[in-house]
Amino acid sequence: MTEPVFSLSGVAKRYRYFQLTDLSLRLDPGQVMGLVGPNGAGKSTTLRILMGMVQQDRGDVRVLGQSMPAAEAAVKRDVGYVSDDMRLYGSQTLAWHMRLVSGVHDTWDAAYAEQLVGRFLLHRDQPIRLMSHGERVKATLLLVLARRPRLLVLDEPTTGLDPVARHEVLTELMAVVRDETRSILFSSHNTQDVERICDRIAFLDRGRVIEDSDTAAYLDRWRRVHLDVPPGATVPRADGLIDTVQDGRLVAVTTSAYAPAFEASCAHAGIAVRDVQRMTLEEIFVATVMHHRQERAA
């Protein structure tokens, strides 16, 4: 069995008003995982534990085969971390930052760095303080990517970017994982980004993993079925039932385990199936989180 790029097993971390509970995740080489959750779900805390910046109260954390946070210094040579709260030196130029990082990391790829300068439409001699938000994000990402890390850990990398800048960043991330030895974990509440590039998705809500699945297989399981239910008819219970909303004769059934047999059961009960819709990842995410919260409140 292939050793995972990272694994978290039974990880917990308690703060005064928030806690991570029994967090277990793993990522294999060459994969991209999107860690999705509403604000305050625990995404950033999870990434900081993974990076050794925060120590878990209990549980096992391994990155590139080494235990964290004990091996933090060794692991960080092969891990690139980008967070929105990282700051470059505003008075210094991009070229100055490139020289600084290349002098510290012997894996620095100067030719690739120059390619990224061109692809991201950056200017080597421009001070960071004169760059737009999108340009600063791309400059930070350049400094990490050009080190050729085996694992990229990105905390909300596309927040605040305009559509063109988002496209540029996501295109480069997809190019990174064409090398099957490299992997990406990024947190986001932008489900469109996750749906576009991720092999795996993990939903986090209130400090708990509520889903961890292959993206394509997970999307394929979900449907919203619209029914015309005559008086006196009873809607059969669907496998994986998440939600049922009724408006007069019209009923919308949301299921996470769709099977055509449900339509046959409806027809047998005298219920007409008006349509069967696939759902976007955003719709699925909202439905999953709300269903999880209702179950915990029951």
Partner chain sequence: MHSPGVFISQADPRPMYVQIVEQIRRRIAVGDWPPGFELPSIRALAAATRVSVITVKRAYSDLEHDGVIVTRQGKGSFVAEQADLSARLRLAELDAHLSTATSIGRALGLSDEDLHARLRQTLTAKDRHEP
The other form holds:
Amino acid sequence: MTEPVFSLSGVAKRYRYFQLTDLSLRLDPGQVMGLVGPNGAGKSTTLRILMGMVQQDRGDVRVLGQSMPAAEAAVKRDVGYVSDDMRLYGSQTLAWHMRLVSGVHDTWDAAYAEQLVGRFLLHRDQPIRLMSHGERVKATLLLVLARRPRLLVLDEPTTGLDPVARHEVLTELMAVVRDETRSILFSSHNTQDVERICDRIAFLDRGRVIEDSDTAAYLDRWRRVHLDVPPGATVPRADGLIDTVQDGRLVAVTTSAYAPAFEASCAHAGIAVRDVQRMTLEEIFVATVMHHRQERAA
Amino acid sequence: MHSPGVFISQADPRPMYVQIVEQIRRRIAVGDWPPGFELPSIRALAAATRVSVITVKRAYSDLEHDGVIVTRQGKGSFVAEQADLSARLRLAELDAHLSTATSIGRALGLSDEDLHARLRQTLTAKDRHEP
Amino acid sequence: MSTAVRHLIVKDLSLMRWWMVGTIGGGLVAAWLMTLSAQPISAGGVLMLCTLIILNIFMVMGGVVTERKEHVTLFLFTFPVSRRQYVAAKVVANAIAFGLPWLVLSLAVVAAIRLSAIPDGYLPLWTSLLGFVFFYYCVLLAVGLNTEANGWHATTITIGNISVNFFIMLLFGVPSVQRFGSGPTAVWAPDILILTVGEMALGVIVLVVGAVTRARRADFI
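Mind giving me the form predicted together with its partner chain, seeing as the form predicted on its own was just shown?
Time for the whole complex; same chain goes first.
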């Protein structure tokens, strides 16, 4: 088994109005993991614990084989972190920041940094405070990407970006994983981005991991099945049943473990299957969170 | 290395790996990618297309399973060395459309004779317009 | 010292350099004004104290508090440094940025007194007064390192500014100042020495405690 890029096991952190409970996650080299969750689910806290910025109350946190936050200084050499609330010095230029970061990190790739300035349409001599939101986000990402860190930890990197800027950013992120030793962990509200570029997804809700799987396999398991149920017939129980909505004769069944056998048992019960739909990550995400909340309330 | 962007549409209800499989098959069918042609590496195609590595991996393994490409360990993936591959893929695409048409016919309750008749009718109509 | 720590210090000093230069310039004007009067505390003396106190407030608010409030710390703390190294770099850079002008202007005050009609007997009083400004800086930096709440900063600054006045009154009540202040030579009696060394030592202790508290915080950001 390869050593994970990071692992969190049994991590807990308690705040006055919020807590992370028994958090366990890991990522293999060369993979992209998306951390998805509603506001206040604990995504940022999780990423900050990983970076050693916030210390866990309990549990083991290892990044690139070293324990956090004990080895924070050494680990941060090879890890890049950007969050949407991070700011640069407004009065200073992008070039000033590039000089600062290149002095600190010996892995700085000056040629790649210049390429990124061009691709992101940034101006080296523009003070940060005169940049638009999108330019600031791209400038911050540039400072991290040009270091070529082994692990990129990004907290909502595409929030507030226009579609073109988002496209540029995602292109550079995918360029990172051309190298199979580099990995990315990012949190996002944008389930389309996550669905598209992540090998693994983790759902977080109210401080707990409620799902952690391989993206493709996970999307493949979910279906919404539309049935035409004649009076007197009973819908057979689907595996992984999440939700059933009935409107007259028409019934929509949502399942997280679809198997063609379900259609056969419907036919057997005299029920016609009108449609079997795949679901987007967004639909699945909302269904999962609502289902877990109902279960915990019950 | 030449790495084409495969276009992934999020409005397409089919999974992304199916869209990739289809577009690669089309490139082979039209002859752009001849037998023995080296495909982009999984990671290069993922980067160029901006989709996850796992999605491209899945597409490649489907193509391999169908005998369209072969993967040599440590060397890369290549279009299968079959003389008639491109023709076979074009026919496969036609067969897929015919199969859909047949299913719709069955759902409408048409007999085999009716279907044959309609296909002949379509052919004559086509010939009249494109002599 | 690690490369990252050195860069953090150099970066802060370069951001503060114009404040340092400006303070020294303003302070030298104040020192020249001091020479125009024979009074120990004249307009020049007040300007000198104001210059140093303004530098103090700008160093702490501009160099420490604003950085954290505006989430620039989030960026800087991604550098390969530990909490201890980060806080140490911050304190060292800030102390140099304040300490250097403070030292230069203290020497300027000594020169102003020696060269002017102000009796040299007031040298111990001024030394102690400059020591108090140093103490005030240490306290404000310790507070700034540990809280981003405006209330605490405003409270500290208000108390600090007002207590400078009280401290001057207190100094004129010190027996050795009363006895030798208007004399032609500086007399370093135990009372004024203890007061000066005491306030500066206390300042250093407060600052060290403040820095250690900050570095030991579990949630650094």
